[in-house]
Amino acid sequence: MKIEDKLLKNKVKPTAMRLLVLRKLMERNSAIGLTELENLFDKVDRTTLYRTLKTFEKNKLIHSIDDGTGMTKYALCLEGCECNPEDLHVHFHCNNCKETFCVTDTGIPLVQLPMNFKLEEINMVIKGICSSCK
């Protein structure tokens, strides 16, 4: 699928910045933070880049990850993902290289909450050493 088609499928207007950002995200096999993404471009407005990520997240192109490092990271969603609890998966954070990876074939177990509790977010991060660092 062409990058432009991927944006249109998720109801995102293809602008030059959005196409560039999506291309960079598609080239990666790990999640990326705003600062790291910003460093991939010669000149880019940080606010525009942040808004682009938030637009992608709102339209289910990417998901955000709190891996415990204090910096939100972003990764592409799987095709058809709606970011509902049943779509969510485990993430792996390497303590050596500091990269965070999606473990898409391992879902986050659903937890039975007490009465009158409402699930809004769920996150599971496993920490260790990735295959590249081992």
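Having gone through the form predicted on its own, I am curious about the other one (the form predicted in complex with a further copy of the same chain); can you provide its structure?
Partners and other molecules have been left off, which leaves just the chain.
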């Protein structure tokens, strides 16, 4: 699918900046943080990138990931993702290359909570060594 169409499909007006950012995101197979994204460009404004990511997130183009590094990461949503609980998945953070990946092929396992605790969301991050660093 063309990049522009992807934006339109999610009701995001395809500005020049947004096309550039979405392209960068699509070129990756790992999640990316704001500062990292900023460094992929020669000269962009951090705030604009920040707001671009927020817009993408609001429109379910990407989801944010808290991998425990202190920097929020973002990764493309899968086709048709609504960011509902059932779309949640595990994330993997490589302690060597520091990349963070979505592990979408298997869901998050259930956990027995204490009596009268009600689950709403889960964040599960596994750290270790990725296949490229093995």
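Basically, rigid core = biggest C-alpha set you can superpose within 1.5 Å across the two forms. Residue numbers count along the first chain shown, from 1. This is a predicted model, so every value here is computed, not measured.
* Asked: Comparing between these two forms on the rigid core: C-alpha of Lys118 shifted by 2 Å or more?
  -> The answer is yes; the displacement is at least 2 Å.
* Is it true that Gly70 shifts between these two forms by 2 Å or more at the Cα, once the core is aligned? -> No.
* Asked: Using the core for the fit, does the CA position of Pro109 change by 2 Å or more between these two forms?
  -> Comparing the forms between these two forms, which are aligned on their rigid core, Pro109 does shift its C-alpha by 2 Å or more.
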